[in-house]
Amino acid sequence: MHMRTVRVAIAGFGGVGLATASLLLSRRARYREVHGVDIRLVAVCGSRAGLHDDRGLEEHQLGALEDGLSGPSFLEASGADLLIEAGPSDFRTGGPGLGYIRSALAAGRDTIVISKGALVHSGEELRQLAKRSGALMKLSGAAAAALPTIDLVDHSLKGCTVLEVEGILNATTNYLLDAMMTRGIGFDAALREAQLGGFAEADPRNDTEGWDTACKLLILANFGLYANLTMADLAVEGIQAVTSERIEAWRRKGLVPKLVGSLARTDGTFRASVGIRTYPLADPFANIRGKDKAIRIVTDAMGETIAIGSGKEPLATAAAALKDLEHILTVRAASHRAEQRASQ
């Protein structure tokens, strides 16, 4: 039997966009046997260099990108079936990302994206290009990576209205209440040890304001539950006032503080809010420790469902991603038998 082949593509270069190269490039016989087909990496490039070759990339081959080899064009050039998007995020503009998403989704490339950027700010146009050119979207590695989400709505509650959700869905607020709350120390010193640990950004105000969160709400609800919201639409707040007084009141009376992303169903209409919610020590949500996150769905005929992830990064977001390229390569599958079907 002839063996397909798909190459892909790989934008944005960093932690992130390495380790799924690696991971990819180890997987190539998983695709092979469990879906069919030869992968192949054909491209990948940062915000000023790459590297092309119609063979395939080797992991030995991916430390030095050549320069001038970046932007959609370059992409475009290189023949790429599919595209993963692992660029630097910044919802204010859509950042890097947002063109490499619209090239590929207006040419009917399949896409995953990895940075939550250019969904929050132009998702709704993001989905009609995806719908109009018959490309596949997927998104799980923006939508807080390891700890299923999205995935949860679209396949564990699928034909259930979702009336609730609560999510700690950054690692790195998580964190720092937890060693707060645990440890007694202060903000600035948990934050100092995050930062040496490599988890917490260098200017970690995304995080701590509450904008990371915020984010990854807005894509599950969005592209998930298909709530059209925009960041105006919510009210977000941080952990940065958090104090020492403010820790002892809650320890004293049994409860545990988490940076939460809450939506809320009323009359058809979703509410988003972020900040500081507080729990009690039987709930699960007060046992979600260091640099795990969490999700809560009420769902209308299935009740509560709960999940936990803990995945170390960048291997899980990596993972994520590749999560999704397996769909994709089940659906096109499918499709293409369909296809030899009606040919013969």
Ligand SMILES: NC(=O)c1ccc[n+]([C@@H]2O[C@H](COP(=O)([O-])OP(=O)(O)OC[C@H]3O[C@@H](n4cnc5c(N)ncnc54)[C@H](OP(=O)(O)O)[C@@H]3O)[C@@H](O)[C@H]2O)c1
Contents of the next structure:
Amino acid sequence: MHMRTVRVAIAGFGGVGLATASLLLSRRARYREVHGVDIRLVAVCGSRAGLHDDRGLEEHQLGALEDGLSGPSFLEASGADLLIEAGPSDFRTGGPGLGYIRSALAAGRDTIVISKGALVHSGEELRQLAKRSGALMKLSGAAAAALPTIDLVDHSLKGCTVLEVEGILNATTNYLLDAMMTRGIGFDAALREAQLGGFAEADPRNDTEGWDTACKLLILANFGLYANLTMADLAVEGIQAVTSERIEAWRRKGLVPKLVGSLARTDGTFRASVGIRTYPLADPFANIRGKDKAIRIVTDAMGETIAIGSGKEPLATAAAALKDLEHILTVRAASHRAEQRASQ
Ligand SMILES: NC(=O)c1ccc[n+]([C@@H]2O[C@H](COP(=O)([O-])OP(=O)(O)OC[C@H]3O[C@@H](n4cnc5c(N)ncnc54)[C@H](OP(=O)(O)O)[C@@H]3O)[C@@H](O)[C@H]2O)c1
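Right, the form predicted on its own is done, so what does the form predicted in complex with this ligand look like?
Entire complex below, previous chain first.
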């Protein structure tokens, strides 16, 4: 039987882009066996340099990018059928990802988005572009990655009406609050520890002020629940002002603070906010430790569902993006079979 070839390009080649490329290459046999598809990584690029090989790049080539091979037009010219976007996130401008995602969707190429910026900034425009061109757009990597959020609603809770969502969606803030609660260290000391550990940014405000949680919540609301929210609709509070005295007061009361993004549906519209909520020790949310994340979803017919995620980064995010790839391969295989039947 003739095996279909799917050519993949990756835009944004930092920790997550490289981990995604390596995992993709290591799973090629699986894609052939399970999906009957020959996956080729034909192009990758960072902000100034990249690689292109129509026969497919191999792992040993990924360490040395060539200057000048970058930008949406470079990836378009590579002949890729599918884009994985893993550039920096900037929800105020859409970030560099926006240009790559726009050009791929406009050309009808299926697109897997890992950065949050473009989805928050121009989500509706991108959704319309995909609808017009027939391209599929998947975004697990941008919506808490290894923790299932949109997929939980789309698959496991399909058909139910989501009434409430509550999520510990940011690993850094969970780590900081957990360290302050369990080891009695102050915010600054916990932050220094997280920065030395390499998982808090040098400028941590996107995490500590709640913006990263807000972005993930908005993406879940708009792409998973078809809400139509913008950042202006959210009240956003972070953890940067949490003092040792407040921590001590919560501890005395047997409460555990978490930075939580929450959505509640009333009369068909969603109210969304990000802020600190406290939980009694018996609540599963009180026991989400370190860099773990969690989501609680209440639906009309399936009651309460809780998922807890603890994947190690950047592998877990790469795996979330490649879960999206397999969902796309499944959908495309079904439409391919339907086309073949129609032409017989
Ligand atoms: N790290 C995680 O655990 C995690 C988890 C979930 C989601 N994410 C999201 O995944 C994305 C990537 O994260 P990361 O940790 O891999 O970040 P990173 O290491 O900073 O990598 C970002 C990459 O984007 C590239 N880039 C910047 N401008 C570009 C442009 N105009 N065109 C093409 N590439 C461009 C950079 O290129 P240069 O190297 O040339 O500067 C770099 O290769 C972010 O949006 C992040 O929010 C990360």
